[in-house]
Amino acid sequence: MQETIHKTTIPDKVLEISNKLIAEGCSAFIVGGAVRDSLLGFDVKDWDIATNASPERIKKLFYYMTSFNLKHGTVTLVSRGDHFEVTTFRGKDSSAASIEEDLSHRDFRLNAMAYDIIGKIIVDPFNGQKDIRKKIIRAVGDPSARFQEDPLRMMRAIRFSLELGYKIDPVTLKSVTLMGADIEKVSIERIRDEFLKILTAKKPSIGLNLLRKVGILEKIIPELLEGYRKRQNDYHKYSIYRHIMETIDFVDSDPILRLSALFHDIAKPRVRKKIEGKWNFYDHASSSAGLAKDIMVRMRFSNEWITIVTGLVLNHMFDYKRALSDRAIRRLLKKVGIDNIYRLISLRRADNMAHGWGEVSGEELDVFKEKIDALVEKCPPLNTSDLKINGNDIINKRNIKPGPKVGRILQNLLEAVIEDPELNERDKLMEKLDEL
């Protein structure tokens, strides 16, 4: 009969992994998430085993499997694309530590516990049970030391209590708020990671919040706190602050949808400007964009994801109440690309209804949309790829050599097909050939 904890399969590669290592005389528990999720009815995404084995034993042990090593202690085997950390005790003296020394290292009550593959038991020293029936995210011990050992616990907790719509323990809490500005001493990329899990939960807003209120989101992104409390005009019943908290929990949870949403305004207190009474905003959405990079930059994303995030948010305005012409369209969509168009209306979509003054009608960008999908459906030529001529024939036709040039010339060309795509044809190009 298959092993379970909880009613949840233990996987066959988990059990092969902690046997083989009993069998050599080490210990082996599986502990962590694996075991919260169970008790929790998740489905478990990650299996961790704890062990006295150190790492180099570990790697002896199992030669026969690929593996690494990401993080200080921990092995990391791979199966089948599958991975399984295998992490020596924690404790000042590892070989002789023990799986309850382990625990009294780990972050949370409720992660602070152990599945015993022997006695087929859960090891439970720290009433994290409890602390899941009570919902609620307490550190292990002294949350203090807790929080030293690993400042990103700080976040971690703010995320927990988000994702399972849990409290935070008082005295936890209290310890976050006096420590929030430790969170500097993380690098930048976990940081980044566990921000975007906390931007992406069901209700993000809840965790942005906790985040400012104890200080750690003015070490993270001070740009967004500008503005705070910060009025608009009669279009916006909310600060610029609180607008894009609105504007968040209303778009998907799609990571990149997330972020433009996040940065949409963010440059709003640094254009804004009082005219005949009332305050505008020009030019915020290119001046957001710029902001939004520097950031992205800073935290280290991914150029990929900095050049899509930057072009929703400098084209967030763009105007769909007009009767636009499928000429216009296309130029949008060679402008943001058919993969992010979609992106660019649901981010619209959510900035109306966050304006706060109740129900709005999004009849116009149903009618837009229904455009886009007309013409995204006829596949216009929008990259100088889907040009019927390539750079071999301009160089051949005018005699030039390879070089920037050529690119120019295809994106003439291309400027001219979106205008006109009948265009789009070898001869009628090669004849344009001769215009330019």
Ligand code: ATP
Contents of the next structure:
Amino acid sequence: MQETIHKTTIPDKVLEISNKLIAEGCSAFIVGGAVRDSLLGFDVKDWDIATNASPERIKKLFYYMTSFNLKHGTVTLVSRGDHFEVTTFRGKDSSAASIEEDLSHRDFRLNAMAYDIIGKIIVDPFNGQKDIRKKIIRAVGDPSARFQEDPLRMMRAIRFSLELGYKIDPVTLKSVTLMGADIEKVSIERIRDEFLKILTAKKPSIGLNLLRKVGILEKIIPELLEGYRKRQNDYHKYSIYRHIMETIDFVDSDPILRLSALFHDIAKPRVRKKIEGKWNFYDHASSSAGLAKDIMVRMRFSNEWITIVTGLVLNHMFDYKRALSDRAIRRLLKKVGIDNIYRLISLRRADNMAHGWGEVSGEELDVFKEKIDALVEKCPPLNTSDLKINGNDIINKRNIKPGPKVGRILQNLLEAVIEDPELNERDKLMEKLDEL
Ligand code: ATP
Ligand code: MG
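Now that the form predicted on its own has been shown, please provide the structure of the form predicted in complex with this ligand.
And the full complex, kicking off with our chain again.
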């Protein structure tokens, strides 16, 4: 018989680790998200075990498994690429601590449940199951004490409420509202990761609006609030802020796309000018790309993501309505790359829908996408590495030294090839080299 929590099968490896702890006279409980998600009938992402054994003892017992010890009190055991966290009970004196004490240090009541491997029962001293039934996110004990210990829990409350569609208990929410500004005390990396989880939920605008109301958004991306209630022009039904929210909700839940939607118009309040009584947002795409870069650097996003997102923001106003030539499309492809051209189309589709004037047919974008499909199939040269000659050819023919000049020549040749792909033949390029 396979052992389950509710209807979720506990993996063999988890049972093996627990049973070994128990055989050695230690306790073993499955804790946290695994118990919550099993009861909810969701897939369990990570299986965490709590025990009264010390980290040293855990390492000794599982000497035959790969392990590491990054977080205080936690040993991560690795088996065939899967990670299992075994954590010593949290508490003042962990050797004497109990599962109840451990649970009392967790964030929300629905996260403060354990599964007792020996007794085969759910340990639920804070009525987490009741909260699940009532669809409520509620802090364990005094919310302000919990948020003081770790202000990131305020963002976690909002994230869980968004992911599960639950309400935040009024007393807990009141605390978040009073303590929102404390989010500043948390490292930007933790904030960023939690923010991304909110941004990739089904309807992020609900979470972002909550973050705004409790004063957290102001601390992490104040630039976004500059567009709050700022009116636009006849093309737009909504304010800048509201339009950004709608765009985020409409676009697919890919983190890159959601970030691009978040930033696509972010500099509009800074560039807006009234011309003949109408708001104009001249060149807002490039200003927004610049501002997006500043914010993403501040939030320590990877350079790779910064390049992709700012590229999408910069090009989001691309012209697809005119009968575009293949040449113009190749230029656009070179700018954003094949990997991201489809993202650019999705972003624009969401942007159009978020103008707020009812159904947008999207037919013109469909036609544009078909053109892209056809062109991508031909694999046009888009990088200097696609050229039929390389840097060495240039060095030999021109009798110059390796260096940035070679790169510039390659770029020039690529520009020429993008204008006319037929030029991408060795002889023709060697000839062209003389002209340059
Ligand atoms: P997810 O895996 O979706 O991020 P989770 O609730 O499983 O959500 P983890 O970070 O995996 O979150 O943590 C596992 C458990 O550890 C949680 O369910 C909770 O009991 C506890 N926990 C995590 N972070 C905190 C925190 N900041 N404060 C208190 N308890 C926490
Ligand atoms: Mg988890």
